[in-house]
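One chain follows as structure tokens, the form predicted on its own.
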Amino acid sequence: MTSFKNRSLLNVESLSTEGIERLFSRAKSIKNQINAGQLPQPTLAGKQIVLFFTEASTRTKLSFQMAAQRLGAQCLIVDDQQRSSLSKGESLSDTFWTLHSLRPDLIIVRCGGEAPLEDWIEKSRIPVINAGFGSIAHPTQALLDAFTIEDIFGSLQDRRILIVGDVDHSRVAHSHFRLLKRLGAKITVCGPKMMTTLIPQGIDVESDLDKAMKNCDVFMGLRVQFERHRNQSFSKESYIKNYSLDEKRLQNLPKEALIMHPGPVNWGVEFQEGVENHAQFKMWDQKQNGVFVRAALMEILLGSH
């Protein structure tokens, strides 16, 4: 895709290699004005934007509010099924198609497995991002994860990308698996063999984290999803002890990897604290760098840049 006018999104495999440089050189252009203390133009001015989420978040939701009123959207929320005719028993997709012929200019999606969102997509006459599917896709926080790498790296091209966790069960993951070897980079998941049994061809798997953090250029954590390992063997303790991240085994990072992670973090499991002290750990430039990427996004979805 070389052009993002008037098309949704719905995971990264429908982004073109351009189109991706196209999005984050308009990023970096937002960055750098917010940075210099310069408001954005308001290129999105009498715009108005829905954000349907029907599972809880923080993050994603307020970054795209915020990114939407930088540019001078009006944003509507819809994120509260009790205050909601979901409540009442009316359908997910009654309630898109609801806010659909409300004719809004885009409607950003977070939802459960159990949502038809592809279809939804296909038939759609505006715009729609996917901003979270159960554990599918999440396309922008992986493309927010790229730009904050390619912004302290340079380029993608060989770096050497080490995802540590839950990683059967993360969107997140399953977007980075198809959109970092698309930039050059270079994959190893490491974690309980009950949480890597879903890997793509051309990722590597290394159960020794120790072993695998030596060579790495980032170390990504993922969030252990409990309320998925309540019918299995998972064990909290074993993890803690062989893949949290600790000042001991921070020792064997190199000293110019990032240590990234999507949030929320399980503090105590997948990070120990005192971690987030260390200048290598960028999740707060991650939290920031959303706000950009995703600004980006919904201009270009819009034709407004």
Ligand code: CP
Contents of the next structure:
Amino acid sequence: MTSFKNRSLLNVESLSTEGIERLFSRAKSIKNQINAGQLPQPTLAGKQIVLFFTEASTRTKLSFQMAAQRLGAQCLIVDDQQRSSLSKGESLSDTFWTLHSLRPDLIIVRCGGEAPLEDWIEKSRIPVINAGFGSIAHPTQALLDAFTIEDIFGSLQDRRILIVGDVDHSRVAHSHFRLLKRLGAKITVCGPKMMTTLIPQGIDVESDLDKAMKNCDVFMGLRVQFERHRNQSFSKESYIKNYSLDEKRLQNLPKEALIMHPGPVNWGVEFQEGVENHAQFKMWDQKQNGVFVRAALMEILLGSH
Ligand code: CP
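Given the form predicted on its own above, I would also like to look at the protein as it appears in the form predicted in complex with phosphoric acid mono(formamide)ester.
Once more the chain from above appears, this time first in line as the rest of the complex follows.
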């Protein structure tokens, strides 16, 4: 697929619309097959896939692993810095190139923004997938979120997506801006001023959440990334009062609007207890779809479909 530079995925900008359509169509077939209880074809049999994760992850890492294994690939996981030679002072780059020199078929990387991921992808002789890069980009999360919305509504064209919370620190939101807009959605962000300073042109900003909610098709909560708020003062009480989704605030949401969150959720902060019982709460669908979208992506990058 020519839309993936070096058959790698650094960010969503490198994807063509046709590439995204092909990816979603394949993800949908895998989803239908698995949901029908059928075993998918082992299209990645014999492939060795390295997951190199230097930042914490549950859903991204395990959904890539689950997807790879469902399609017959084997996974090697490097995710414990204390048990790798990173703990002896080996650099991130030396670790990446060590893994590369073992000649796997694909490397999937989650790393902080200090890692030279672009350079690795540029020089790599095998496909590399960005599985979350600092606060910069998280293309596969944006893809699975777009797939989830499309799967329910049929299309993202003119859908109004409301992204709420810690936008500045969210690699997911930065990828959403690019991908969802490309697919025809209209995006509005809402959050405290200190969390919404990095909003690109073409994205609307609304400070009143109750007002913004009345005009949306998707409410996308974002995790407050406390670990990235090093020198910023933050009032949790004020955040909860103005931006937390609870049962009272849910009354502003149109009946058909989806409630989504890339996870993990800080319960009691972004969402209050009870939100998960709403008929349109789609967070678990997002997680499941992560397996199908990532399976399709790996097949395409490895030329296996
Ligand atoms: N949404 C997401 O990237 O979750 P993990 O950090 O658990 O992978």
